[in-house]
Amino acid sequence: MTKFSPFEVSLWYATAAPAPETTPLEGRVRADVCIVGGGYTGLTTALELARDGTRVVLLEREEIGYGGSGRNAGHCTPTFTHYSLPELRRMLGEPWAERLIARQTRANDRVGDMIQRYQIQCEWQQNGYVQAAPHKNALRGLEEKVRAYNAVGAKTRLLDRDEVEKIAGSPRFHGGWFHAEAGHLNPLGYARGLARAVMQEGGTVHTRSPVVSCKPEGGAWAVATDKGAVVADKVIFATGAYTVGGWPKLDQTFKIHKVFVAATQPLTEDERRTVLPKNTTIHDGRGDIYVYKYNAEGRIVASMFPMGRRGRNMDYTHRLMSDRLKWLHPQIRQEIRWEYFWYGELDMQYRTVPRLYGLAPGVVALTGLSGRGVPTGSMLGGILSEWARGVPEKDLSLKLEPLTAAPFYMNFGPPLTLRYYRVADWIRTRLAGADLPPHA
């Protein structure tokens, strides 16, 4: 069985509201939908489905928010990564793209929506994030994605070196692009929001209780625990990164790729008021990425990607974040503590877009978030279900597919991509004459 990393480690497990209560499954049931994953995306599909009178029943084989959803660095902004949205378009074709494009850029408005309605305790915050530009020469970049955002409704704009300045509260951008729609919020207390939501609609949530099998019964499918089984005319499978069982060769869709997040100590008062003063999203713009922002308490949470020494080596790391940090803003003296450190897993794709594949009649699985969590599971949870609802194929914002593993190159080849952004990066700021930041 694959070993996760350690759950409880993290700042948010310290600080998220509690969960609701909930039990282990115990003996059968019947019920309309089974969905197994207590994640965004298991979640979201539960909660459409008992808000319209479906009965459903949600199967997680550890706690609520156990994976990705609840170790991620919390950040919510509605867009796509690693491609722009013209290649989108050339990738999928019509009318996938764009059915994908209009559910992912306005996913955000899901979001901010069930908080309210649901009063989700989740520390959620709508101040924009900002992309910045390392240098003069990628700003051309940002302004193609001003005008592709802009054209399917988003409300972003460029900024200037003044402007990026007093939002990010650092010297070192030449500008950024900014989205007025993202947020960020503490992500396990909106999972543990969203399951006391599915409750307070009438839906049933199982929590430790692993699914050891899937198997046809008299016209419907036995999704069978190891103290119970669920007998449902229709199944999804929404555990990404941490599937484990349930259905034959599922985990084989994706490769796991590590993410790790820390956080600092609160920032003083004084500090707060000049790093990040509108309390925005931060990505420093190169591929070898830098995000960060700050939670509830005024702490930095900020998050990279593992390479070489960095996410091995903790006294290096740690090192390696505080210079950064203090390079992008030199008005913080005191000495930087990383008081939480985690890792979460991630379930990349080759494409970075989620797959939805048909098992058998009646069962579907989703894999392959690939680290875009908070928007796009929470946009997810539409599209799965209307398929639940019979909604046809040829209608739903991402094609049906067969069970495909992924491709062997998938082993080495996002280690091999961060690297190259590394490179990449290096030269780029060489040649524009720019400052690199430690450790680079």
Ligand SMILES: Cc1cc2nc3c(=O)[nH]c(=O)nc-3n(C[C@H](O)[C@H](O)[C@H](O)COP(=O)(O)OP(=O)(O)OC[C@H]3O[C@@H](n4cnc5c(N)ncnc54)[C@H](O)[C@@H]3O)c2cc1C
Contents of the next structure:
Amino acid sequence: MTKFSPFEVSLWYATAAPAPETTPLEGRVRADVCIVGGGYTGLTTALELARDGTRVVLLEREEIGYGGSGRNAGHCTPTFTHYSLPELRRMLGEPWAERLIARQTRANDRVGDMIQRYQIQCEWQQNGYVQAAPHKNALRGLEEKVRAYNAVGAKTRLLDRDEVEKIAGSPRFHGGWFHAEAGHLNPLGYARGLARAVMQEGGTVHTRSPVVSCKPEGGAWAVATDKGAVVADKVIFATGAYTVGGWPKLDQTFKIHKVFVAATQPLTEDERRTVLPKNTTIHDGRGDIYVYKYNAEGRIVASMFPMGRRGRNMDYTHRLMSDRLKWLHPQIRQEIRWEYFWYGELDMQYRTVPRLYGLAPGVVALTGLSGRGVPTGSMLGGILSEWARGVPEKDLSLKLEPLTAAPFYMNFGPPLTLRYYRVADWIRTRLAGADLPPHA
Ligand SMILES: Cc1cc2nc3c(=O)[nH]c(=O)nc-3n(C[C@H](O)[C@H](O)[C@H](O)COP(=O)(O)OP(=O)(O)OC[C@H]3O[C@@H](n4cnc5c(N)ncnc54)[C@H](O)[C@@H]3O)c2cc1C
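Can you now output the form predicted together with the ligand? The one shown was the form predicted alone.
Full assembly next; the chain just shown is listed first.
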């Protein structure tokens, strides 16, 4: 069994608004729909269903947000990661691609609406996202992104050098792609707020309730934990990278890859006036990505992928992260202290879009969010609740597939791709005559 990274060490665990009071499931209960997994995917599905009066019970093995939903970096950018929209259309085919693109690119409407409607305390800031151009040759790809995303209704635009400097407060970028609808939040606060909303709408949430089996019983399904069972007509597994048991081989549908996140001490007010002065999220556009933003206390929260010494040797990792931040923002004079540092696990799929598995009549599972799960998990509640309400398979926004194991090459494909991006970035930056950050 995978040993997951520690949960309690993150900045979010120290700062998120408290979770609603919940108890483990004890005894047998009846429901229309049982949802397994208390991350964004499970919670937003439960919320959709509870709102229209469906009897819904959500079972979480540990606590709300224990998985990726409570430990991610908090960027909420309603786009796809890795593949462009034309590539996704080729991979997924129609009508699936267009439906999913529509849902994903409008995901922040849902996020903003849920936060507003249920008054979720999660530091939500919708000030946009910049994917920067580290050299002028990167601008061509960003122009294509503007065309592709704006054609499906997103509000994005190309920034020139001066504009990006005004928004990011960094002199290192040669332009950038601005997505006005993107936001950032305290991810654990958001997950806990969603759980509170589910309960407010009449849904039931049980934590410390690990699902150990799911068996047919009298025309329904008995979803058993160590101390009780939910008998439900429909069952949804939304257990992501943190899947433990519940349904045979579900944990083989993806490969786990780690990400780490770190948070500095709060920057001074003077520094905050010029470093990310608009409180946006910045992706530095490098092959070796560094994404960062503020939390409500004015700490910079930055994420990277472990690679080579990075992530293993902590002194080196802290130095690398500080050197990158100071290179991007020479106006930061003080020494950077990474006061929080934590890891989390991603459920990677080769298409990097979620996969919906039909496990048995009345039982589905959804895994493989592959990152960008804040908007993705939040919009998946719309798709899964439609399935639970009986929308025909052909009208769903994800194709229902039989459970299949992730291909073997997913063990090494993503790390190799990251290394390739890093080398390609080095070569392109040199060819463009631009500067490389330290440790590149
Ligand atoms: C370090 C890190 C940084 C990231 N940064 C970002 C970011 O900045 N922006 C972004 O958009 N995305 C980011 N992601 C991705 C995003 O966090 C995830 O894709 C998303 O949270 C997954 O949500 P989920 O609901 O599908 O799964 P999870 O949040 O993982 O929830 C699954 C839940 O199921 C429970 N469970 C498992 N087995 C059982 C069982 N048998 N019985 C009951 N419960 C069970 C688990 O305990 C867990 O709580 C990041 C991920 C990580 C790990």
